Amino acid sequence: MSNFIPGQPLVAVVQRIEIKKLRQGDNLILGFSIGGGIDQDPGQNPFSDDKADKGIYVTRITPGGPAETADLRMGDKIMQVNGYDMTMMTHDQARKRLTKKNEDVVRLLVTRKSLEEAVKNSMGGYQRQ
């Protein structure tokens, strides 16, 4: 049984993050690693409450790297990359989408637990124990 009530808005708080890739020789560096994907075991994802969630999550941030500079955080769920939906991708498809050689800038749409909690609290919602 879900909490979704038809006609009621779903709360999904998103943040836009723009990362300028760092060029090192022939490589373009983003400075973060991902986990998840529709081909992975969602039970192994330490960042999702819903163990059926097969989304793409940020699992590691390189200190001082482009992602940290752009305020991407561990545990962020990547919803879009440069306008492409990331919610139903395999791990490899997501990695390829992020590391395209002809793109110097990556524009992400992410959801972040702390953002969702802040909105729930501001709406007079309750906090889960």
Contents of the next structure:
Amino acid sequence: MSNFIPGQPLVAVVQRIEIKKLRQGDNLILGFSIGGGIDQDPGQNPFSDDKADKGIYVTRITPGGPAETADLRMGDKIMQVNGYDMTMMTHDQARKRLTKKNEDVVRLLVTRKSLEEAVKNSMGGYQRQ
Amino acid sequence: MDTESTYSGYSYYSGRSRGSHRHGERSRDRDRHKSRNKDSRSEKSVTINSPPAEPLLGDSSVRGGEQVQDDNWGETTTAVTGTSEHSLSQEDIVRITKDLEDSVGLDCRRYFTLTLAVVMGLLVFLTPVAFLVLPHLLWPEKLQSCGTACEGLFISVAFKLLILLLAVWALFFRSPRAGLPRVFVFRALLAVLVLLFVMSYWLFYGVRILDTQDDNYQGIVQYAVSLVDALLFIHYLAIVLLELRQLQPCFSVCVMRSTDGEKRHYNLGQLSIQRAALAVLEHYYCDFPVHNPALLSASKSRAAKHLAGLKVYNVDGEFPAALAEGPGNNAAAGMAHSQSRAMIAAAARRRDTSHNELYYEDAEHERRVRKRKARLVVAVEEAFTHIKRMQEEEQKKTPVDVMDSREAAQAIFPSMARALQKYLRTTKQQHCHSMESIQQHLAFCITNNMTPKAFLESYLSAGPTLQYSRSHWLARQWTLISDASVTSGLSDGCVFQLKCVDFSLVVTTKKIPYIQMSEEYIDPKSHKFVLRLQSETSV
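Since the structure above is the form predicted on its own, I would like to see how the form predicted in complex with its partner chain looks, so please show that one next.
Now the full complex is given, and it begins with the chain already shown.
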């Protein structure tokens, strides 16, 4: 979520989240909604710091769903899904990656602002020592 | 230098201060229009107060108030009193008596300039003919006979003279629109130019041809042709100077009426101040709503109340140098600075509720006007249903009592007269419309198949001054008040005033800025658009 420079490697503090898909009828659901994508309008994203960020964000979490139990939070930016990079994906491609029928579990790498701050605080404390 | 030129009633007619060149504006370099309509708007030099307006439903026997179509107004009219809204002040009386004295002198001067112009025109026209004819009269035996080319030139001279005559008729044979205070500079210049030109030609002719009795007739004919050509070119110059130069708009003038602040903007070209004033006045009669003094009485009464509220007395016994007044005098007329400040402070402290009264009065008046208007509209619509246009075939079939439009108007008028009169009284327009004029307008609307709404439109809102009867074209005599000379051109920031008896028009000029335009080309294929989406999918 820190300011990215196009063409340069992106550095972010991420958290690993593993979500087990829940079977509901014929579908396997994860229990959250995504927004964003390189074909979408980044200016309308309420969760991003940089309004030019076209990444995939978690916009809603169904209460009691598998995502909530896995500690996914609203506003998270999804960086990787099962090893595949999600920072330069169209919205539809992202949806497909998450809803593959032959996968039961998705392992996400997500980043959020509070992670950065936590790291900064801990590092700052370490440096003061 | 600052010259204030005022064109007022008496100074215009006084022969003392201005020379005969003053009316040089009327001298045109060609023949003039001989029959001038003296009743035209611009010719009336004195308009005395309007005759008393006919009361709507009053005694129709009193019809003598119509303005006399007078050719001998100088002898018969003195003053008109009665229910007119103007009062005759001492100034007006003085002005009227002076006009009576000077009117005879004015007519003589106008006819003098007219005859002068006619004589000059004839002289100029007959000069080529004289050039051609004189050799035949004076030395016919010595003259070479006119060959073919020379006779061809006769035709050319004849047709060019004819064209010149038509062109002069088109440009100059027009009744004058107005009497301007100073000479029309371009016309005077053109007249002088033509005179000089013709004089020089005569001089040359006299010295080189008459004295030496030149026998080369073809050369003489060519000389006459060159004269006519040059006259045509001078006419071209006249068109450019008098007509074309002021067409391109250069200045934007703002005209504001002093009584009620009505404002209009016009675009004018490069004109002298007096011609610009004339253009402004012509627009005034068409665009500005008619001046209604009855609408100003409310604010005047409020102002009077403010003044009457406080009186300032100088009780300290000092004798200020500016005022030669003793203690205890009412200094309201010539207040010193400190006294006016004291008055303003006192007025601010006083609990003034006049704004409250104004607000409620306005609301009440609005309500009353709307109520009267509703009644009026209903009455007129009902009255119009009583009339039906009768077709030709029907007329032959059923021989009922048929009326023409005037009688039809008179038949339906009484049913709406009362509502209309009340409405006009509420909106203070009753003096603008007489019963006769309303009936005429009604007959006009009936003839032209107008709806009741179309008939009412001219009473619901005040129209331009031209719409009303001639008695309401009140001030046909205007005074031009200007710092700069009235024959100088308009310039940026120039201000002048046009005063008439009741009000004045203040005219400010602004130069239209120079506009720099640049070009940008946009390829029609370059109009491309994308959708701005923000979709949310649940997984």
